[in-house]
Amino acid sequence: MAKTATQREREYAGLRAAREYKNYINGRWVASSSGKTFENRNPADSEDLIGTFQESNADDLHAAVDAAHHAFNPWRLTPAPRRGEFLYRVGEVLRRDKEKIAREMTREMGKVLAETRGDVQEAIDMAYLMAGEGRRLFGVTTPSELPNKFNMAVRMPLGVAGLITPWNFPIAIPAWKSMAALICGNTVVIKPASLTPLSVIMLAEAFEEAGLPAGVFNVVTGGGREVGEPMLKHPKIAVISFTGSTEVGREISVACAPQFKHVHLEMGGKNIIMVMEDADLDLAVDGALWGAFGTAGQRCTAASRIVVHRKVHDQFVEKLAARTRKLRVGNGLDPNVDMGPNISASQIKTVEKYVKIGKDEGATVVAGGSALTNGPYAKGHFHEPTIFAGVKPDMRIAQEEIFGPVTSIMQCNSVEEAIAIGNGVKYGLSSSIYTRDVNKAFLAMRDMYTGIFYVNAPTIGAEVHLPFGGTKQTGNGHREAGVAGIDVFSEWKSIYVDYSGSLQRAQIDTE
């Protein structure tokens, strides 16, 4: 049954009225020189216009970079503890407005309120973490091989950081990148995903309220071709940090190579949960539900593969399918909903394509399997949470990233076979094992070639003070979050101070 006007009003009560949002450049909200805007609509309800945003072009990008470039020298010379105070104030603003921001993000991106609250909390946590790094930013001191000589290494900021962020964590990931960049003394130009620009606008509003100096943080909305490509080529941008697909990440790496820009890529995943014969099956089912269908499977860490020991396989499949069929799909603002929409109509088509591929490959749908298009789903982008059983490790649904609410269950005969299946994809982001056997846990911990590993937990749930990222085609070796995020946005400088009063030559024999 379609929602009445009263129901809609109640659902969107307290949310922002639709309006035109501007770019944030040099401390001011400005319109694009293109004179064009684009609409942003709720993926759960196409009748809900969130707002219009600037359809920016290269001129707007250049203006933002110029502002960031001019702000760089004063900002890098601002003592790091003072820079940290700005970030702390941003964290306080986000904490105060957490519920308001979460509701707007659910409306914009679709995931349920419990998840968007977590998204905002990650931004808060990162603000506080990086604020503290302002009093650390540890370098290295070492003894010299020569007398009366002092050696140390310190960090230097890179310059202007160009950030290209995705739609699935529309405030957490921008915060992960920007907080680390700023505490190191860099200035920022960010291009948010065109599907979720409001979330980054809200982050910019928090920076503005915190009193961040003009030009230090800049937001330019628009398309990848119009804004992203000029960002990659701009000579004043020293580092690009990108989160998105492996295909786009490869293009970014190639585009940045001629200027030798620093590049940080966080890309795809095909993550696995391994369920051993001694596992707590109910706990494993809980983890599989959350890992596979949290954010409607639209996470780079989503548990899109599950390998189960043959002794408990049938029981696990039965339990997981039964629980999955009970999941309530709908508008994420509804507190009774378990899973929200996919982000767009094109994403639904991708999910439907892979469901057909799975069926054609001979796998069996044991739950879900269809898009939801009638009644309350008619004006949104919804798909049933879907489970395939009878999946072989070389099937496309077990090899390729789907980025939707689809998971594939396979069988194994041992932990060693489970690990081999887990490692048998081109990605290496996250993996997990459910077992009561500490030996199996440590074996998998050692042998899974992923950047993140969990024991008795799903493949999602990273915390901001540990490195986040993956191996193989998931990334290019760099990490976000924790002190590893600082490495992305800083250069090392080794310093030698000779106070001997005479010429001393390192590595030269003096005997």
Contents of the next structure:
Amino acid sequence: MAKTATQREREYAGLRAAREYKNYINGRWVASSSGKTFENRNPADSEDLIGTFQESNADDLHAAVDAAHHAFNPWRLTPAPRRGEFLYRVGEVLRRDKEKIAREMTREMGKVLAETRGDVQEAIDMAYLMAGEGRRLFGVTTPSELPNKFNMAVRMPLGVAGLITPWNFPIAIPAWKSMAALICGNTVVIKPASLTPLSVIMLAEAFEEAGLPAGVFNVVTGGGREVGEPMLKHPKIAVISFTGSTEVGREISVACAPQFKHVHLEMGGKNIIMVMEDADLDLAVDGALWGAFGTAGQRCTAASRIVVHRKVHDQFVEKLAARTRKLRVGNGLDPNVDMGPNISASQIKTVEKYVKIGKDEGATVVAGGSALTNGPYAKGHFHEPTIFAGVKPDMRIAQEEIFGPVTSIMQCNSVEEAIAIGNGVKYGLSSSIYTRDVNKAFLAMRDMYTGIFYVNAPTIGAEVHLPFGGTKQTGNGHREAGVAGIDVFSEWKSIYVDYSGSLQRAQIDTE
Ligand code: UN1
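Output block for the form predicted in complex with ligand UN1, input the form predicted alone:
Zooming out: every chain and molecule, the one shown earlier first.
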């Protein structure tokens, strides 16, 4: 059934009227010199226009980098605890407006309200964490090998940070990156995903209200080719931090190499839940449902693979399929909905392509399997939550990132086999085990080569004060969040202070 006008009104009540949004450069809201804008529409309802956004070009990007470069020195010299106070105030603004921002984000990105509230909360958590970090930013002091000499290592900022952020965590990830960059004393230019620019604009509004000095935080909306690429080449950008696909990450890495720009990449995942024969099965089913279909499977950390011990396999599949069939799909603003739309028509095409691949490879669909296109779904990008069983570890659906509501169930005979299957992909972001056997839990904890590991919990649910990121083709050796996030946005300077009054030669005058 098509939505009635009143249903629509109720869903969008209290939300912003569509208008033209500007770039945020040097503390001012400015139009692109291109004179062009692009539209952003609700993925659950294409009739709902969120707004129009600047279709920026390289000139706009250059203006933002100039502003950020100009603002760098005074910001760098602002004491870090003072910088932290700005972040604290941003956290307070986000906390006050959490509900409003979450509703706008659901409308822009699609995921259900509970999840967009969580997304804003993750930004608030990061604001408070990095505000506190302003009074730490710990370095190292250590004895010298020579007498009357003092050794230490301190962190210094890099300069202008270029941040390229994704649509699946539209405020949390821009907050992770920008707040870590800012507390270290860098200034930032963000290019948000074109599918979720409003969320980053709302973050910029919070920075503006917090009174951040002009030029310290800048937002330029627009395409990857027009805004992203000039960022990679700009000599005044010292570090790029990117979250997105492995393919784009590779291009970024190559483009940054000639200038030896620092690059931090957070890319794909093919995360696994391992369910052992002694697991609390209902708990594992709860976790699998949330891990696989939370955010409609559009998390880097989504549980897109599940391997189950053969002794409990059939029972697990049956329970998970039954629960999955009951999930209510629809507009994320509707409180009765469990799973929202996918972000775009092209994402749905990808999901459909993989469902076909899975069937052709001989796996069996035990729940879902189709896009939803009729009645209330006609104007959005919806797909049923889908489970494949009978999956073999080398099938494409068990190897490649789908980024949609599809999970693949495999069988194993032991924890060792589960670990081998778990590690048998090119990604290494997140993994988890359900077991009541402490020995199995510790074995998997040691041997899973992923950046994140959970025991008796799904593959999603990272907290901001621990490192976030992955091994192999998920990342390039860096992490964000926690203290590890500080490492991306700072450089070490080792300092030796010789107060002996004479020449002392390291390694030579030590005997
Ligand atoms: C992502 O999927 O890109 O652990 C980020 C989680 C969230 C963050 C996910 N806290 O799933």
